[in-house]
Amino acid sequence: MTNKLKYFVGNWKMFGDFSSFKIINKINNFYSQNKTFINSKIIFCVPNTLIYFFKQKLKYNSILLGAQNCHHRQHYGPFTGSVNAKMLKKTGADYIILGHSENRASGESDKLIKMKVESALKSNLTVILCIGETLLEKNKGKTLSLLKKQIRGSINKNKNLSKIILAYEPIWSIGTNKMLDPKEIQKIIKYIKSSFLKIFRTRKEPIVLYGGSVNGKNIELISPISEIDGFLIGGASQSSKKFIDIIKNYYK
């Protein structure tokens, strides 16, 4: 049984300033005025500098806000330039992206990501945990084993699993406009869900998002895949029109 609620998560990365709220506001107004999309949840993970400002400006609770990473320590300390999960929660964040391929490429290990996940959960943030393979790992047939390793290595079995969302992003697909065949995507999402159930001995399927060059055109190719519970959207989320087109075309 898949989740009926569909997630549309925008990852702004290093983009935006206070004036960029107009993008959020247009999407917020669109969402609030269209009951057709009532079963959608919209989340924007923006730079830390914008979370509090956007939170104060949002007139409705239609759009939720998240951060894009955090320090692994739960408490304050001598970590110049770092921000922990507790600080992000106080700014107004409800979600946080962790384990993104860009951060993994910079040296973040599963062990470090696990500490960040634990810290975020303790601060009552919902974690969007990114997993995915490189093109080399894909060509070597290591996709499934790697995803299972990332899931097992990044999540503590004793933690609140209901506060963890998985986001499958083939690294080779991010920003390239290349996408797996829909049947292959379906197979991988099914594997992620079944592996999660076995690893953590739970009966509740995880929420699994798909990411990697998602746009208003290719969303129609993958919208029939019922196993996908939503999408992690990068560059297209920096435009209100492109983001709204994704939602509209998904529900065509």
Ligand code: PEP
Second form
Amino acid sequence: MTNKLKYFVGNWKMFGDFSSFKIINKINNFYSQNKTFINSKIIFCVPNTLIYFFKQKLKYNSILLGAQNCHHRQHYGPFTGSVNAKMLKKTGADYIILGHSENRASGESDKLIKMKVESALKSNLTVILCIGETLLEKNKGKTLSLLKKQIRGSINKNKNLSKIILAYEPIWSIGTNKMLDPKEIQKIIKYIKSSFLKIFRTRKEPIVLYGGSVNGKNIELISPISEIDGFLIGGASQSSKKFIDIIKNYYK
Ligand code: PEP
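Can I get the form predicted together with the named molecule as well, since the one above is the form predicted on its own?
What follows is the whole complex; the chain from before opens it.
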């Protein structure tokens, strides 16, 4: 078991209603009653409709809450159906996922994501910035150059880099039950960290999560990789048992 802080981040996507608090509550009870997991941080990025309600319920407990996207504008404006980062912060979010491949697939560019990152940082949210390649890009050998382009293109050099967490998610692995070979994961995470240091001329390594079909079984294959600072978990975060199994098996 490692002493380094590890992140377990749930991405609920479009899932859940008020009654789904029971999932969070079970995980929260498990987490607060197990001193073994003191070195882990649990964050749930839930639909905007649930943040305030969950925040009230979790008031004195340990799970943190995040959102999953926002509008790029910092202030109110004529953007029907949109919510900005400031509004999410006021609602109770401390984190926000940006650049998720499901949103990139519907047209979000690095340029737009960069504006969202800036707005989120201004609103004092910690950003979980997703990067990753499609299967086609992987097969063409473009993974590393693409990741570097996404990092460079989505983060402004002068910003508060310590409030940005990167999440490497091979797109072809999301929701498919296919996981990248652990040696490849290690190589890519190392590359992401070293690229970040070079691009932003900093000595402080970024926190880098891994995501893509992580479950209670395959977590054992990747838990020895010390370079991974945590996991972004989609499908399995919608079940308290599956999510708890991931944490238990990680520390086994
Ligand atoms: C995700 O949506 O970020 C994700 C990793 O999903 P899943 O765990 O279901 O592959």
